[in-house]
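There is one chain below, alone, in structure tokens, taken in the form predicted on its own.
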Amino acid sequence: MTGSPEYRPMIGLEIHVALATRSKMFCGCSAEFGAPPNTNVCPVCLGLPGSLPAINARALELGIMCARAVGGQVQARMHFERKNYHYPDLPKGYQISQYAVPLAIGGEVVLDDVEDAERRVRIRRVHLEEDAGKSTHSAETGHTLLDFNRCGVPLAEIVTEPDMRSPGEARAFLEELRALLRVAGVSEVRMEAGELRCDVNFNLVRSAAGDGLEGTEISEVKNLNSFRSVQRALEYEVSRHREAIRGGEPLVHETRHWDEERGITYAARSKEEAHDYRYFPEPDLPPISVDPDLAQYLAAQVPELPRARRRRFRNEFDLGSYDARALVSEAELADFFEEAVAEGADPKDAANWILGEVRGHLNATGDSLADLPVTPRMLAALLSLVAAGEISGTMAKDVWSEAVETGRDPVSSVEESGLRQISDEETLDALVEEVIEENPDAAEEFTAGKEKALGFLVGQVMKKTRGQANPQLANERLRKALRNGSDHR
């Protein structure tokens, strides 16, 4: 980037994920995604006179998880309040949300890149709110419609402190959130369905006199459903800002829009402040007491999270940082892995197979491993066959693929074809005296210093056995037998 130097970016975000229960959060309606538009309400969540809301006790215990996941502070004592704005999806004209005494404050989620380098985002809340429905332009018809079913969805919004310093690396921390709240389980955070949304805050800042701040006013770029889009959106701020900067022109402080086609963002309003929101107690639901025992409990169901997995990995399996970040940023590959090195599978052989072979195929079919056939266990018996040097690397891969489409045992498969790989001496050996026999040129060849012939034998040794020759073995046999030949002539 161009301009001042001396200026940096300063980003935080608030993340609002959708918490992964049934029903709404203050009444009975179905929380499902993809519902037929409109179909998913009741008066309660389409704010009608006369309807009272009753607190989703199992948001309430998601909402604790996911606190307790990111290493807030629960409080001991919170109520829900109004949050008043007036927009068409929005049907009571106020949001049920948090403010003045959320659920939880405190935190933070450390990041660690491929070098183990840590940068530290403080976490400044968490609090409980509902979702408001969904708007649907329509440039054809001019016309807006509006579906409700999201109304009432139960949400978490964690919201940080400034302390993200490039696009980068706030997508980074996006990535670790998303890997950690699905392990604690309190979320599926499908990004296509809408359940993790991002407001981005963002400004330029560099160091004033007296060890303060100066710098542009503060963007918000709201509802990015995307990493991509956070990333895109906030490179494309930095470079509005550090134009400003350099052009001398005002910025001022507002929301704006991510437009994805076009790459740009475009101011939608003035910034509002909590004042502008007119928060009061919502006066028809209580303030709620946590009992310290079940916030304790409601911690301990939260499992090992993906930073200390990672670090396990590599102490305990020797692993790199990349087959280790790999391996973690899918709970389910983890699991996978770890149940196949209990069964046996070296963990080096079994993470490159993982990462390669089962990742792979997962990604052509759109399966995922709740679909696959192979088990753990059978992985382990497969790897287990090319360390024995029973079959070869090329033999596994086929191997495999019959399992995968039939769930074919591979030990059963490899007995049953014949596929184990001739490691015998004596029999190769022999196969090597005809193949020197029926190839004197390529013998006198590699006795002269050309090393290229001794492959063209070893393909001649792999042809007459079909591939099951160990081809490690047959060079050192073919090695010795033409060294051997050429100390008699």
Partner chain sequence: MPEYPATALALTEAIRDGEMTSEEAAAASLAAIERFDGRLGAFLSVGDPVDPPVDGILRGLPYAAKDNLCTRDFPTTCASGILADYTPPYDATAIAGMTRAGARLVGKTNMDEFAMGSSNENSGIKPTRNPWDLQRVPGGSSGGSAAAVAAGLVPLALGTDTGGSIRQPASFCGITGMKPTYGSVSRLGLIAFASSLDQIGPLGRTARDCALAMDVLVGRDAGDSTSIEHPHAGQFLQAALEERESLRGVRIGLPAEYYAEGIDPEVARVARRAAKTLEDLGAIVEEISLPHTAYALPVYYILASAEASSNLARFDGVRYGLRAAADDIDDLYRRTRGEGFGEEVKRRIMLGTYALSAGYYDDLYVKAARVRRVMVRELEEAFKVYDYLLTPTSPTPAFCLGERTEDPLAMYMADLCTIPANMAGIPAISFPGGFVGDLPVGVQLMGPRLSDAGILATADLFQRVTDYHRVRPPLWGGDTS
Contents of the next structure:
Amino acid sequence: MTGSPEYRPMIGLEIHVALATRSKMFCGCSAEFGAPPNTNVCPVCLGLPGSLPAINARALELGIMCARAVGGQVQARMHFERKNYHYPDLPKGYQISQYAVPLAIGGEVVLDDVEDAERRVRIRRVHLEEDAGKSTHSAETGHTLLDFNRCGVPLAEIVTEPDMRSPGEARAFLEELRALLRVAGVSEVRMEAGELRCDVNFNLVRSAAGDGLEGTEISEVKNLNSFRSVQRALEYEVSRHREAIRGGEPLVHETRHWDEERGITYAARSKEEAHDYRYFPEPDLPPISVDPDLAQYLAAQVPELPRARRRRFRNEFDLGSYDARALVSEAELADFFEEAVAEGADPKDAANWILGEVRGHLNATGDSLADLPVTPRMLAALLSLVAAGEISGTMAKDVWSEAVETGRDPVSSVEESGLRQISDEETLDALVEEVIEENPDAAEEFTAGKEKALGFLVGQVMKKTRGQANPQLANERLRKALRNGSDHR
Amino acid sequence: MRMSPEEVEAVADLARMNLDPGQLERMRSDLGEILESMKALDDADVADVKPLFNPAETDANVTRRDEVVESGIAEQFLASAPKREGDFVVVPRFVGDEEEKDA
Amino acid sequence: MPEYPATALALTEAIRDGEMTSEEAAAASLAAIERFDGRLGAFLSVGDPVDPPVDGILRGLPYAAKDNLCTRDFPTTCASGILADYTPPYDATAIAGMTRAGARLVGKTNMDEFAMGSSNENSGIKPTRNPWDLQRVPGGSSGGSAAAVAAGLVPLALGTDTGGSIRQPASFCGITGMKPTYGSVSRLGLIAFASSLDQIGPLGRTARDCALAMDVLVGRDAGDSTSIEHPHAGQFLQAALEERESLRGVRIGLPAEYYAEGIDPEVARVARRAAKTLEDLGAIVEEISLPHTAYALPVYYILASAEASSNLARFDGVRYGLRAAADDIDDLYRRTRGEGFGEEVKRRIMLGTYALSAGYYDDLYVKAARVRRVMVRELEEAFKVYDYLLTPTSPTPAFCLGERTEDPLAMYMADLCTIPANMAGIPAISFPGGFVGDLPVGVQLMGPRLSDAGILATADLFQRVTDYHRVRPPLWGGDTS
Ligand SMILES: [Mg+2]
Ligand SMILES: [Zn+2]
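Show the other one: the form predicted together with the partner chain, since we just had the form predicted on its own.
Let's see the whole complex now, leading with the same chain.
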């Protein structure tokens, strides 16, 4: 068995997502990211003696919405359990999590255009738990500094089946999941704030006798916090496992870490003691029964999910799949788009404008759409002027830029500054005559067959009108006049 | 029911608790006796009984509103920590590394 | 030395009537502690109340609290080396409630380390002695609270009860101690031993004093998700004081298993005599059988130790309390926990860790939880017929210091009669029922969930017609200290 091509990657993910609550999972401390160290702390999240947890109702709701977003079956009755292990930033010596009865079981996320095919990634379970604190290693003192601010932040852990077949597919899944979670309002998924972290399980498999699979031992790469790292770590693992097969050296089931700088994974240094988490029902928290009405209400709170919305954008607005994907991946852009279309904008023009002008501005400035003073109605009106030929695209961009800066209605700008395009044939014909008379050489060159000369003449018309002439129409009228002229001559 | 010294050590290891050799041996004999007395449970025919983990078995969902409440204890906490460096609690280096934990 | 009335009720009335000031009451209590506690060992910390008392139903009442209840103004150590000198940044809900009612904390009482024990000999600081006989133990784990009340150092004390830790020392010290229905009193600020069994309760000379304290302690607390709305909150004293001449129509069961082998016949006799007293008051008393009682000890020791092994995982030397010198974090855990915990605590952590570990979880932990349900069902069935069950509180009177320290199983036997109430979360009270030799012996009355008021009223009725609770321990050494 030398590097047999029939081996393929088998990838499963465990994703931790921070839920968008104000306070922590089991205490009233702020769940806000970025506070000075050890300020968002209280007896509960510090695990002080005598403290007791109390479930954040919103975390439960967001968990249910998260589960619905990935199609999971929310369990009617669930409970929390203690996962016991010692770690310096785990203050109680256990993490409150779920085990035997999680929040939700099952579900799937469909990726529509991975390598032009539809791929389904099954979800095994979604459960709620609390985050741990943060350890920083001081190289000079050799000590570890502990910050407990993050301790107790509510997390949803989403566990997939090992259904992804390439690093790219794993990344596509994560991107789709991020879009889902944002749309559902479950989390803002700010990667820089560590709001999504991922563990990957990876091995290479191939069909074996019967219906079975055989493959390499599983590598678990822990705590990846960017999609790029996930993809790169997996790519590294693919070649590592392939080489192991080629070299005939056995791999071991192990936990590995990703070294971003060196671009490699490496085995965890700790001794491979078998973890024994001694899960048992959290005695400080009574079980939770999910009221079916509440579950239904929350399911209804989950808006149209990205895949359905993309499909609708393609069908209803005749957008290409790139535009549909790009718009839907940012819910606020997609909403802006839909409103602009509702205000009468042509869908394709609106999509181009939003993905070009609007997204470009947001990316350049880091603003969010809500920060801008422009409205979908403004865009629709502006695009109508362009469509009607009343102003040129260049003019439109100028007034739009002004609108973005000042909030000034672009249509009023057009009207007030007299920027309205000259699309009146009679006015244009008079100008065309002038230009032909003033530039007889160029006129002759064109009639002699030099197409290029027309461009020069159009330029002259534009110059006379300080850019206000409709260039397309000027072009047309020039052509007509020159042809007529040559006929006369 | 006797426990082997290795078993006792494995349990002490899970509990992250040093036992000196004398303690270990005493623990082995005490736990053995205690576990022996637990054999009384063997004849309880309860396979079909749902376990009862808490007498507060209730259907009343007990949750709190998502509101931020400042505890105001941060400084007192840091001041009473066994070792502090600035606004951090300090511990000696890890054997493993940060990613070890299973969040 | 200033004296104060023997009961909390009389003392609060005296203060209300202006016969005594709250300062005089506190001074009297502190003077008694100063004088006697050197030999008794009931207190781990003592201090003058700083703030003037709030005007509530306990205004001016000096009291003591077990050292596993978090207090801002006193260290809270659970009598453990691992929490030496630790002072919490907050008051337990029960403590805050006492303060709001006007009571004043004068000290924290000794206990078995982390409430694990039945004699106070597992205190990591010092043993407590029984005021009736200094060679004997006060019971445990709320032994300090019981001894302090029995010796008259405070009129009232708070304890905690996980498997009998209020009732058994109340029995050994000749006072009254109540374990309320699970969930009645918030556990917030109680340093957990076994969360599904722990409950805070009062120790006093009389059922009325316990009822008075219950009026302050009982109430739903959003900070404890297992706490409940009690239908009789604030009405316990009123229920106890109600004019009743008889127990006519009240059915009381005597479960044979609590009077059988393993119970000192003298103690069983005291309990039967108490049953006779209740019968004379009009109760219908019948023998019944609760065969699953036999499982109480093993089930309790598995479940309580399992929960304890997890609850005590946080004592690791990282954030508070003891930190042993170590080169790396793993070493820090192992040494801190190895040095900080006493023998019995380690034994239970070991047992609990084992019971939860892979391979034993189903056979030990889950099995015990199944048997727990069977035992609870059996009690529920009994309460369909009987209003209350009457049993001895502990199989023996107070035993001698050192008598059982070498034999954990013999020590565990002391909780034989009290454990079932914790398993079921039902209320139970121990009140003085008589003497065996010169030693007081308590009897226990259990009732169904939320019958706390009825239990207190029944115990009160018993105390209206008996004098056992009025007998005070001979004060050793006369008037000299
Ligand atoms: Mg997790
Ligand atoms: Zn907190």
